[in-house]
Amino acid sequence: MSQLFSIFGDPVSHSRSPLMHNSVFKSCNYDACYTRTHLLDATKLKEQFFALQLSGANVTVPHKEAAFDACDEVRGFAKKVGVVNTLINENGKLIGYNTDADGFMYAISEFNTIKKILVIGAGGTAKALVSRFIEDDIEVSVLNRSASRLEYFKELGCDAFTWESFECAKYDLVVNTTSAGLKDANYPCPKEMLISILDATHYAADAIYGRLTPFLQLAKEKGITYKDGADMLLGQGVLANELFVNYTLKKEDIKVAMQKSFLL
């Protein structure tokens, strides 16, 4: 019986996930289809998941923390950070995982020694990445517009700043985890502040993919080596697909098929 998968988000029309996963299913002769679900109300996630009779799903902004709450059981790294981006229907139970963090580590693996990172934003993606960086003994600072979400990061031992309290230092990598630049021309923090940050870093990375955001445009103008979120998307996608097919396909085959989808 054919399986159905989807991605939940708001917005979701820009998502490359259907292309990526369908490319794997087609290439590997796996009987499944992957679609998009525009979800406005995060509290309806579980209800919608089972109403669509899904075998699994991905979750993108802004629903990753709500996805954690919707699960019957959360496993692995997702349990540690309270953030879920991959859902599996296991005998009628909703099981949650997080593949974002390891996907991002895959993406930045070609950057030289990363010992100090500044993360801009304090949402679900930031939580996952910061927790993962700390596991690798990387020193992390977090910058967010408001103070309300910074407590989580302070408890992890990070320096946490609002725009008003920010003190710039030297960084190996600056990461934008906000949605600034996804559908607009906004910067993730005030432009003058961003200029001083980029002047103090070796590398820049954006979780947003498929377009040169104003943040990355600025990095490019300064001659900084940068990456958009495409490699992170690929990395987390391969790990999610392994869960979708319950490890019945080889990781290398998934990766090759998924990489091809980025050329479409």
Ligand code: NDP
Given for the second form:
Amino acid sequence: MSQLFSIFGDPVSHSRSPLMHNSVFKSCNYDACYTRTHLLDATKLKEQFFALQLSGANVTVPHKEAAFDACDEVRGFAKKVGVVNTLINENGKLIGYNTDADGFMYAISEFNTIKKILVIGAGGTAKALVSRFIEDDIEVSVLNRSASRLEYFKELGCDAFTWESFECAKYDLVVNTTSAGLKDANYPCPKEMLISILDATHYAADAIYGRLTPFLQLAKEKGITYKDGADMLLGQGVLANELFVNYTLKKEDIKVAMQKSFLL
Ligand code: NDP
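For comparison with the form predicted alone, kindly provide the form predicted in complex with the named molecule.
Let us now look at the entire complex, which starts with that chain.
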């Protein structure tokens, strides 16, 4: 029987995940289809997942922490961070995984040694990335608009700042994990602050893909080596697809087919 997959998010119309996964299913002759679901109320995630009779799904902004709560069981790195971006229907049970963090490590593997990172934002993506960086003994600071989400990072041993308390240091890499710039022209922090941050870093990376965000535009103007979230998207997508097809396809075939979808 043909399988159905979906991405849940709000907004979700920008997502390239349907194109990426359908490209794999088509080129590998895998009998499945991937769609998108605009989910406003995160508490309805599980109900919608089973109402659509999905075999699996991805979850994007702002529902990844709610997805963790919706699962019957959470496995691997997702368990550690409380953030789920991939769901699998395992015999009627909702199983949660996180493939974002390893996807991002793949994306920055081309940068030279990274020892100190500033993460802007403190949402689900930041939680996953920061925990993963710490696993690799990278020193991490976090900067967020509001204070309420910073406690988690302090407990991990990070310096964690609001815009009011921020003290700039030297960084190898600055990562924007906020949704500022996704659908608007906002900077992830006040412009003057961002200028001082970019003057103190070697590299800049954005989790947002498919557009030059104001954050990356400023990095570009300063001549800093930067990348958008496309490679992170590819990395997390390959790992999610392996889970969707239960490892019946070759990783390299998945990657090649997904990469092709980026040209569409
Ligand atoms: P969350 O909703 O969990 O967190 C959003 C964060 O952004 C919060 O820290 C919030 O701050 C901050 N924020 C939102 N708007 C602004 C603003 N105007 N100015 C400053 N800060 C702001 O989102 P996620 O962590 O799930 O996703 C974040 C981004 O990463 C999204 O754009 C998503 O598309 C992208 N992403 C890309 C991936 C890829 O594969 N390339 C994978 C995963 C995510 P506050 O706490 O003050 O509200």
